[in-house]
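We begin with a single chain expressed as structure tokens, specifically the form predicted alone.
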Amino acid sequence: MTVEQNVAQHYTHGALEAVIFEALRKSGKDPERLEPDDLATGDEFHIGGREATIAFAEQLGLRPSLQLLDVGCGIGGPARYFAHHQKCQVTGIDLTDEFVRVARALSQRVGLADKVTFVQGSALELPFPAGNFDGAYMLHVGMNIGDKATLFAQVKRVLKPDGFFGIYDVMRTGPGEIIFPVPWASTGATSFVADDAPTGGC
């Protein structure tokens, strides 16, 4: 298998949608009558969850009607937050087919299907035309992508000339080996954590 196939396999659950809806029922929510914020406690897989997404949105300076690209969208939590609370139009892309299917299903149930779009695909070969987005972002995705130069080149290609790219990622802050498994990888074969400063940097 390729690295990307291994990454997708690592994140595939097999019955994720059913598990989410069962958890919602146990928490007293009706899966047939959901509001966007009903998903907040389990909707986002990155460190800090919804609070981190809110802080990230503030740093990006989002405004209504922006066309955003969510690189490595997972089940779509941040995309739905930016669509519902920031009034942006968001397109998410993810390697994991199950994540994309669940993202679509959840968005449909909370009435955001017209504000968010999800596609299965690779961040290294974005299936979008040049200059298509006002901004792009990724949350805890880069640690699964080794070829960061291609990633950044692809994002730059699909952004408008004055577009922005926000990154919130797991970073290496000191020496030492990563002990596997970790949440994003079972082995070092799919882990590409970057240093928080350039080597030999200034």
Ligand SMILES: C[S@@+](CC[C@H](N)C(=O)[O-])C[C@H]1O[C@@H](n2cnc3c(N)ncnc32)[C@H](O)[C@@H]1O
The other form holds:
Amino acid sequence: MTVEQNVAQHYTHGALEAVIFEALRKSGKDPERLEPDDLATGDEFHIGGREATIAFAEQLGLRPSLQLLDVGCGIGGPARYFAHHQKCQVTGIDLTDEFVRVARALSQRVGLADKVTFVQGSALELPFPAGNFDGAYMLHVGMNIGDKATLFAQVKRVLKPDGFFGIYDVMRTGPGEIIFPVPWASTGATSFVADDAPTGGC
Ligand SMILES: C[S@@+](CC[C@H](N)C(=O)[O-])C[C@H]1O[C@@H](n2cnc3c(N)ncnc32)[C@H](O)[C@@H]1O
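For comparison with the form predicted alone, produce the structure of the form predicted in complex with the named molecule.
Whole complex next, starting from this chain.
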């Protein structure tokens, strides 16, 4: 099995859509009448959840109608936030097929299907033309990707010349071993946490 297949297997639940709708029902929401923000407590898979996405968006200086790429979009929480609150058009790509299917289903339910598009694929082989996006972002994904040079080259290729790339990731801030399992990996085979102060050029 390749690293990417291992990563996708790690994140695959098998019945995620049903679990999410059941949790929404239990919390008193009607799955037939959902607003985008009704999903916010469960559709952001990074430290800080929605609060962190809001802070991240402020730093990106977004404006309406920007074409954005969400690298490793998960089930689409951040993409829906940028589409709904920042009025951007967002394309998300993710390795995990189940996440992409759930991202589409949730977006349909909350009436954002025309603002967000989700594609199954790899950040290391982005299936988009050169210069396609005004900006890209990546929330807690780099720690699953070893070949960061190819990742950055791929993102640069699909950005317009003045495009931006925002990253919020898990970083190593000191010495010591990572004790597995961790939320992003069961073993070291799929964990590629970068140092916050790399010594090499990049
Ligand atoms: C911790 S989740 C974060 C999801 C989303 N960014 C969020 O914040 O809600 C990490 C995601 O990265 C995706 N991922 C990991 N490696 C990837 C790769 N090489 N290409 C595309 N997606 C990848 C996984 O499938 C998973 O959905």
